[in-house]
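Form predicted on its own, single chain, as structure tokens, below.
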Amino acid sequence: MFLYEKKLQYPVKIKNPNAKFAKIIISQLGGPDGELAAAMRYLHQRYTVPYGQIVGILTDVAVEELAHLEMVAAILYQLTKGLSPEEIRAAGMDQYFVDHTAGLYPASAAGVPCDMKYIGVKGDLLADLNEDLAAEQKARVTYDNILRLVDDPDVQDPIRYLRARELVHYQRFGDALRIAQDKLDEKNFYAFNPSFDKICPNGGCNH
């Protein structure tokens, strides 16, 4: 059960709407390395994890990603609030506006709707954790790119916070990977796979 606290994890207080900024930041709502994909990835990966500590890490990070999704949505809402159709058109958001007006629809900066193919779930502990480590770095790079293009301090502030949390998540998944390696057979990290013996009946694939 999740407990919802009715406030943002970090404040978002943007004074100047700007559809150009919204057009790029939306990628962290529904893009391939965005917060929605991250939350869904970790919430679904945790079910096949055999170790409680790692389940806890995945669940903690997933719930925080939902909080980040809410922050990104607040940023987008404040950046588009009160804009006229002319301002939307001038910013290049007219195609989005036709389909969604100023509603928040999870898509990438390129306009591609969020897709479940962004959500890597392999059911193999090491594969999934390495996927997660890469995902957090890709999200960090996306925030880096946003900061390169956005010059409003009111927007930069929460974006910097979100970027910093990606680094923390990367560290936590690094901890999870070390836990997994400690618990798995030190001579063969893949030996826990129930189908392994069928593939390599002699206990290894060096023959």
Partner chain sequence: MLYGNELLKEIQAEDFAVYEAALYLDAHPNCEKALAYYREHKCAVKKLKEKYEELYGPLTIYSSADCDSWQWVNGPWPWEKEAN
Given for the second form:
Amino acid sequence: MFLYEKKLQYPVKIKNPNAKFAKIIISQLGGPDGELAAAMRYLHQRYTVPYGQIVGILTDVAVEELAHLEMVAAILYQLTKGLSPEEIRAAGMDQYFVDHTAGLYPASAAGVPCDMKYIGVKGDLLADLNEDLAAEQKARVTYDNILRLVDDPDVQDPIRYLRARELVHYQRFGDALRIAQDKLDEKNFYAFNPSFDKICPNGGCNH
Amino acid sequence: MKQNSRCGVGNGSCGVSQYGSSCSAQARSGCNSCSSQARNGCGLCSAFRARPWNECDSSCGAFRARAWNECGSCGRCGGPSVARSLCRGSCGGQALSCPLQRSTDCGCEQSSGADRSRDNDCEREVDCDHDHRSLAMVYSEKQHFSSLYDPKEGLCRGTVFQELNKPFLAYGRK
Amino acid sequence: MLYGNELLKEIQAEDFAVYEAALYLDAHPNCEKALAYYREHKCAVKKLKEKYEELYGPLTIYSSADCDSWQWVNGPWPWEKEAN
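Moving on from the form predicted on its own, please list the structure of the form predicted in complex with its partner chain.
Up next: the whole complex, starting with the chain shown before.
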């Protein structure tokens, strides 16, 4: 089950609201490489993984992505708190405002609502881990791009932190891949799908 | 009555009747003679026999098909048996290549005297003479638990591991 | 109610060390160094959290015991500036 802790993983304290920045950063809330998609991807992939260490990695990274989702929400909340409709219109946020006011609706910077089409759950251990490696890289690039576009140090600080976490996750998925390789036959990793086919070496089953 | 087999839909009830020596309908596991969808550990599978998934050593009849693992004496696998792995016997039909049991002995222990035990898997392993990498696969360097920032600096940088600190530099600062 | 920002930052730092160690241990469960590090920082953060909760209220829903009133619903919430 999920336990909520009433604190952010890393502090977010933004002095100056700015709707233009919010319009960009919202992609990490509901965009294709954002934290919500990442959390959903890992949470759903973990159910059919037959190796405990890899389930652990997927679960713990997923939970951290939820914590990051909350941080991104905190950034957006503080960037839009107290803005007047005139300021919102001047920032070009009026189209979002009409449907969502200053609520935080998971969508991309282009206005596309978050979509499960962004995630893959192939049910094959090696395919899913490769997807996860790619996902962390794409998230990193999105944060790189936010750093290019947003020049407020109060905002850059938590964004920089979130970007660094993606790299650590990338290493962890690399570790997961290594663990998977150790369990499989190096002469042919693709002989079967450990997430689906039952494997009973020595008379015992993994499940 | 078998002790620890849950055969069928309910808690111990094998489909229609009690499980044990003769199970009807959806006998799932641990049944001695299971009809229909006998799944596991099924010694003698009658009728629908179909899918003995595991450990099928007896004559699995008709649809035999999917003897997946440890075929051993798949002898009677006949037909389109698709013995996938570790199949030593003659599995007929589409018997795929039976890869060797993954060997952990690459001879490195002998040649380098390296301790490749799993007891301390954060330590650096001595390089093995053999290259275990194969085509159509990507490999990841093993990280060692060393070179740490203190927690406050680690939090600030986004990682406690110095080796994983790879900041983005291509943007301007105010 | 003022949040103990400095104390919270200490907790965030120690919790972060614990989580980094936990993620590492998922991939390297037999690493003694990582286990020792995990234990050390888990112990440290436990004490800090007890102190924090005594002064400022619960961090999780399970810590609201021993209170005369239900403090869980009190602000500020983590996304608000005052909580950071």
